[in-house]
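Below you'll find only one chain, the form predicted on its own, shown as structure tokens.
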Amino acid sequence: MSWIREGELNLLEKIASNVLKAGPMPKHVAFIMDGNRRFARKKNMERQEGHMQGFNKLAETLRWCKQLSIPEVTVYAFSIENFKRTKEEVDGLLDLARQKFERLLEERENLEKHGVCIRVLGDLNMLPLDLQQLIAKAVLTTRTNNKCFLNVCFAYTSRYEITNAVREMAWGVEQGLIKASDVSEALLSECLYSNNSPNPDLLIRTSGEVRLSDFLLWQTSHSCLVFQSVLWPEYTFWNLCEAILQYQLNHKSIQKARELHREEQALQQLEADRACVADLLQHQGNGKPADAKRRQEALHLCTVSREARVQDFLQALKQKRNHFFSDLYGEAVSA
């Protein structure tokens, strides 16, 4: 089955949509596609058969997305939690990711015309070396696309993508590229996986459940989060356009939370960068108290440098990522 699903709208279906879109539209909706298994049971089919079916519905959500002007999608496609099921499963859906990235693959040129980046999010090192390489080739080949994005969140947990992120920031001090006190909440959002994309307007969770299961806990603190009881692989276009309508009836007090918090966030920078002008003013100034002008000049001072250092860091924690996927490329191509 494809990954791009060709296909218009029915007629009732356009009709809504043009509706949807007379209101404030998510421009990222993230899905956490569960109730595969459940599926399965309730068909009398095999796991892996129901696991497949989940895909297809995937593909089938792209096209709905595509068509109501949504950008970016974010899907919960493996947990690291998920390597505890059994061999027989694990293994099963390890070679569906093969079936699919290779699949991916062959339709280069048809992601070229959409203009689909692909992104992978998680800890590739715990896969099978041919499926990190598949996956590198699959990132790679789709990097310069920049129409519509879709991020897999594969061998994730949030948890360990912002564990991940405080190892970076403390490679980040280790290597002198930036100090301790650069380390802010801003800068940890900059050091995650999806540090390229921007936080999920919309979370939709199917089959009932209503948790996160350590999906994207970091990302989705100012997000609209809709659980929904339809099992996955029988998720219509219906149930979006539901899932789209209850973010249209929230979207002014998520503006006004995102808001609040960005307010926040730049009066915790400038307490920090005040501090640490305070703390160099005291070491240069003798024990005498400075005038509000070179408080001024030295809080400025402080600011540009904090902001090139980070920049800095930021500029070779992308180059580190970047080396990681083209290695994996190269070992694919030489092997």
Given for the second form:
Amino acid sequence: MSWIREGELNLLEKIASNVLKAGPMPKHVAFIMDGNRRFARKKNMERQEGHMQGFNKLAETLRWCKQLSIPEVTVYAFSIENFKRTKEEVDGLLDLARQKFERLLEERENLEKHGVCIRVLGDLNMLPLDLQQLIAKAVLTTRTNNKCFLNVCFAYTSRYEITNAVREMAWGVEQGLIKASDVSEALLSECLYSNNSPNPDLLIRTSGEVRLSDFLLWQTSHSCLVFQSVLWPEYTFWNLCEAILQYQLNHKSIQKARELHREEQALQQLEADRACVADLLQHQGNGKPADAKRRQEALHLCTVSREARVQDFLQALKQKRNHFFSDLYGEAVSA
Amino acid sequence: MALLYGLLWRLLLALLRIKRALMSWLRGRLRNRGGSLWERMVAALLLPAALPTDSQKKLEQSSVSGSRADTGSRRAQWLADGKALEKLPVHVGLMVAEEEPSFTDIANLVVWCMAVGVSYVSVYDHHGIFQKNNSRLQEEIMRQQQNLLGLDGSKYNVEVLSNGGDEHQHCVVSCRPTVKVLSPEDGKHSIVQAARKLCHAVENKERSSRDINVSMLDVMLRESKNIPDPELVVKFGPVNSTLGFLPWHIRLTEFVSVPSHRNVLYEDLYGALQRYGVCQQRLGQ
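Shown: the form predicted on its own; wanted: the form predicted together with its partner chain:
Whole complex next, starting from this chain.
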């Protein structure tokens, strides 16, 4: 079945959507699509069929998000922990992924028409090579679309993602692009797989479980969390509206908390820059204490040079990642 | 038209807020005085799970402080409650998402957790108020231990740990159970500090970037005390967010919400522990 589900909202849904849109709307929603297997058991289907229904529900949910003017969606499709499942189930899921990514390539024009950009986040080198190549193709093909964004987390866990970000920063230090003292919360965020997206405003988990299961732990520290008991393949437009309402009820308090956190972050960066200044003045100094003007100049210098280093590093990182995909694509084309 | 939708939206949110306030008021009334017949009917409609059952009433009576003779039987009761659960978390996080936290109520919660058999309790609020007033919290915990359990020499002594940035203030009284006071600094900031340490090591050529893996970072974020990840976080307050609570450590944590920590009762905490007791963790499988 298709990634794009055509169709319009009915009158009641349209009214509800307009009422919701009068308030603050999330710009990025993340889903933990849980409950496919329980749904299959409930309906006496095969597990694989449950996962298929789950995918169909994803396509439908993307349409609702588009109609609610939510431009970005991230979904947890396959966790690194899921490799622990039986070989049969894992192979089934990877086959389903192959099918869907192939379908995606067939629908490339439709995706372009709707402006859908697909990104895949995860430790992709854990996947079989042919799937990696398919993913690379899908990502590169839709890269220039920019009306709405779908991030699929595949072979992903948050701890692996954070660790990878730390490794990338260490690589930057090894390459002489940045110093260890440049490491900050903002820089770590830029090194995550999700660096092209803002943090999710709303995280929804279906099937009644009330945990995060290693999904976007860093990015959702100040997101609205909504746990719903409906099974994913049974998710409805009204469930989505309910979640958005929760977001709206929590909006002000979460904004305040985010602001507070941002201020703390700025203070910490200032402290780090001041430490750099102290270092600099010690090295340059002739024993006499520096006056305020010199201190100010030194602070400005430290900040500007840090920002320049960081920009160069992020450019290099971006190129490294692009090469990863284009190399895979090149291999696929020549194969 | 946009104006109409705007009005409808404001009305909808107002209704939801009124419902929330009503529920909270009813909960309070039912607890204190059983409530009038009308209140109980409305509560049954809005909050089917809120009407106290007989066993809950017993729990409620047991949490009220009383004479020394009572404390002994209460301790035994609470320990038995803990054993009655299918599974008891080793580490519980108490997350206060409300303004102006009440030290007495938090101290009660900590003491109840320990009485029920929880080994580690973390206390968190995103303003860092508990951490800034660490000694006041410690005093309050001692006081409630006296009230509720009858301080019994070295049996239930508490070790309160707190990180104030780079300073580690350890108030060691005896071994376990342990209470940790956390603030947002212990979350992302700790991860950044660990990252900086690793990058320094790389800068000094002591390590290669390729050496860095998940278990290395995990060990660094676990500090010296080897406290396990919180299996359960009880969130107090209406805000549906983790508000920066230990992002690395909550990957498998169950989140249970309690409307407020003010005048919280033992049965609220026990209810959360019961919910934890029945959840099934499949761990990816």
